[in-house]
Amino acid sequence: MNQPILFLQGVSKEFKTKERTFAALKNVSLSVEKGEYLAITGKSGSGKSTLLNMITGIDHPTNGKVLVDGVTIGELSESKLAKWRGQHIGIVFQFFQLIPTLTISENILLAMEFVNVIPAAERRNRVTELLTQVGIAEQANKMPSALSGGEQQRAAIARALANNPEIIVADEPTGNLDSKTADSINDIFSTLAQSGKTVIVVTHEKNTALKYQRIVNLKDGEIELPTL
């Protein structure tokens, strides 16, 4: 059995308003292994995006602890962490947010240039070879605002890809498309986890939960354990 890529213990977020305080995930732990295709699900306000921004160091937790890869990242100072999450963790939102003001390629070499671990001189090819990965290598040299919704996805997933991270995370990645579009993208994860790459994908939609290897459910800020 693989080790553990990914080691939530405890993790508590809670946000705090005049009023009250809300509690978003209560207690958390999670294990995830190098290679596992792992599908985050629940009702909206159950917790999904909240566990991924603990993943993936966007947001803190209250309590506990998150272990990416052995590396405690609450303990990185915040321009560390963007560069480690840069390296380490490729990410795909719901709507894209591709930089509508660059080409595709662009895009994706902005991301290799944040980061600098792809040599330069390997760069240019690089974006190739990842906008052939997905599909869209015609597309390298439009506007975002030319693709269509299913295309600006496979350029959002080619610049996750950008850094050759371990670890893949979508929230809701086909929640803006069509079902047909949908399980292209869904067949492009499915591909990355069979190549080994670590893949955790928020979703609502069961029948998308379904393909993967393992399904977490949250309700309430709680992982639910399965009824036996």
Contents of the next structure:
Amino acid sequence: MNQPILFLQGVSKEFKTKERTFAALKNVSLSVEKGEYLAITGKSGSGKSTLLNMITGIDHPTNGKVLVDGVTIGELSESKLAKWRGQHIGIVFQFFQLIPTLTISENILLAMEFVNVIPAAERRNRVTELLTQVGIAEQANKMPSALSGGEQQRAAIARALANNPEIIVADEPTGNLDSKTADSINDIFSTLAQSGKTVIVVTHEKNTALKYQRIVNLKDGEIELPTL
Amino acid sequence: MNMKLKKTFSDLLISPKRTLLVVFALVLGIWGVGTVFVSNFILTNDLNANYQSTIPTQLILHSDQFEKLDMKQFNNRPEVEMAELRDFSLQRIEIYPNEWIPLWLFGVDNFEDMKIARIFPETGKKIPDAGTMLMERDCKHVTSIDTGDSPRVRIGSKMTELKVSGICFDPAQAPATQDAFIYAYTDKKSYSQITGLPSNQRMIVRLNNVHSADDVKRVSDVLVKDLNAQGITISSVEIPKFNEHPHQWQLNTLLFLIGTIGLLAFIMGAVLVSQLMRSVMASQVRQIGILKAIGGSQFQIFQIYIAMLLLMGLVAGIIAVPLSVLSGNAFSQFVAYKLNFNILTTSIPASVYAILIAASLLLPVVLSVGILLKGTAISVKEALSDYGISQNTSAGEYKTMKKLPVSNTFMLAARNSVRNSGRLAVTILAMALGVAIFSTGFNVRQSLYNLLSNVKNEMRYDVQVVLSKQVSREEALRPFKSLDNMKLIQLWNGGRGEIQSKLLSTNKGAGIVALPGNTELLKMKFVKGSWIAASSEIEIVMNQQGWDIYKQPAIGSELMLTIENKNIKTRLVGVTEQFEKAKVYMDIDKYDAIFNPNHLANSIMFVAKTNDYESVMTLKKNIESSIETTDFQVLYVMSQAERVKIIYDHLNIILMTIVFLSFLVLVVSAIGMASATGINIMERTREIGVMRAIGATPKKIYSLFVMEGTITSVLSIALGLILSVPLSKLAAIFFGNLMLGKEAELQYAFSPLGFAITVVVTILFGWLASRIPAKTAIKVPTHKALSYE
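Would you mind giving the form predicted in complex with the partner chain, to go alongside the form predicted on its own above?
Let's see the whole complex now, leading with the same chain.
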């Protein structure tokens, strides 16, 4: 077994409105090892996205703490957290979220520029490598709007890999794609996991989940049954 | 290229219209401020430089015994920087057939060595030939007389022709166009031959170590005492405004005016830029979330938007800076033409360009830094879950609104209007400020018109003849007994304007007007107290300028006046509002009893039976013809209509500027409103899609947004008109002080025309400001509106 790269300890998250307080996560503890290929599943409203937000530092727990590679991310300032996230976690969104005014390669270069860990001279080559890796090298200079949904998601994966993070987190990455395209995207994640990346994917598609190394099923904000 | 910079460029091109609007707003703001800055730089330097280039007179002494004075010795006195003799008398010149105006004729000691009050030759002879004169160049705007012409000049009672041998420039004089004077210069010998007056009667002096009019007064007292001791009696002393051009007040008014409006245009531009940047940030919320999610720090993202602002500022600067220099120069040229001085500034210093460019770059950053900091501080989670503005109307408010007898569209529009109460407040305030300034422009204009109207109303005579030498009452009336269209003649001593102040004034320079206490020909507007009454005391009324000279004594207080070296005890009973030089009004019988035992008169006031313009002008010409047969020494013959025109000409430049600039402010604020509506609509694009999807017609959506715009307009107009009342009062006080003298007030006036124009223009602008973005909104297809993020 590898050492855990991600560790959630007693994480709870409450959302308060005028009328009521809603517990999205209830005392969740989770350990993810380096190189693990993990699916987080559950019905709508079960807390999947909230859990993902805890892992990426997009949101902070009401109670408990999140450690990624030994760093308690709740203790980082917003700016440090942004840079840390860019370096250590690659995020893939359901709706791709590419910057519409930049070309595909520029979207990737921007992520490198922000974090500044890849030497400037190597960035262009790395963009080509990444786009080749996800199979859209020929689309490098196109604007996102010129690409299909699947191609845009591949580009988003390439951007998530821009700074060579240890962890890739994807929120319903195939939720907006047809099944054939979704399969090809899942294949990319699988390949990334095989190459040693820790890949955590939120999905509500049970069939897809079967392909993962481990499935964490959430129900009403609690981990229902960890499965190997 | 740096990807952050690339994104900056790309984002600017997403919505070219919005980018252009920001640049336009910046151009307006920078142009407004830049124009003020450039013209202020040129005008403050150049009017003063023109004036100072003449080596202006600080002290004028009158005596008929200067021939006894050793000028060389006098010039060597430690208090005296330099002194020379420069005679002066008021004559009349015919500018067109039977049209006469005052001629200020100066007798110059030595044209080749004018040390004080210098003039500058322009065309024709530099030194007038014997028996000829040089005319001041501004005369060309009131007459067609030119070099080589020999206009008729009335010298006292005799008529002569006086050849013009050249045109000169005297930047120390008030412009001839505004005062309807002509200035002319001849040599000392010719002066005596032409006027029949002795020369060397007037000395102009500059003093050492004087820094104010009080200093000049102190030194002049010493000089007069010493001269008297030498047997040279000084008959009168004049102390001109210290180191100040006679029309400096006009320039000050204009500079203040353009300064204020430029600043307001800048504020409006600022509000507009910040509104637009708020819109940019609102549209970029989700992207900011993504940028943070992929590793961008707040500072890095902030840099993208700062670069965006700097780029827009740079473009705005490239457009606005040359425009500012052009318009600043043009405005300066316009003012210089009106005030008769030369623009001496040939190039704007690099520092002015540097300040303008720095302002262009820094202005948008300073204005929007708060918005950018707030916009980029948003957390990833908030940014990614942002779907535009929220609904803040509470259920209670909703129920209250439902009870009102208004249409559903109005109710929905009203509720939408308050969804972003901060933005609504800024929009309404900005627009209200525009409305208030626009309305204030009209109100101040009305105040000035009222002042003119008061001038018309207060002087109920139609033509006035002013003599430089008093004549007996019988003599004064004789030539006019058989004139047609004449209802009444009345005799006074003294009258309006500076010329009459020169003839008859107190030792402090307030002109005396001695007139029948029960006259019906003068009905002034009183600021304090009332008109003189039959009394054993010498009651006096002062205008605000005179009251100011005497340091504002209380009504009813006793006041010692010195007139023709005699001290008299008077009682102040009233203070009037006038566009006039300082004046003191008193009963002619009381004046005659002390100063005028032979009951001589110098002002002949005529009232016409029919007083339409043509009839009065005919009467005036008949009066002129009658005068030709007399040996009267006439200063001028002027109709009321002409006098009102002279005053109007003094104010016209200010009136025009007020209305034009206040309109500009209203336009800028309307653009601000349009941008705010545009932002509202853009943020609600998805909502528009939903409304369309559930059946709202484009017409319904359009009318909803127009209704929202109308609500904002109406609220802005209401607030603006309320604000305009104190603003107009303040403006009236300020302009009154500038034009009528310290402590003098221009009375606040409400302009019904201005009110109507303000309401119509604001509603029109408000309608356009909401119509244009609303039209754009309904053009977006439903599917695109629904997928808008």
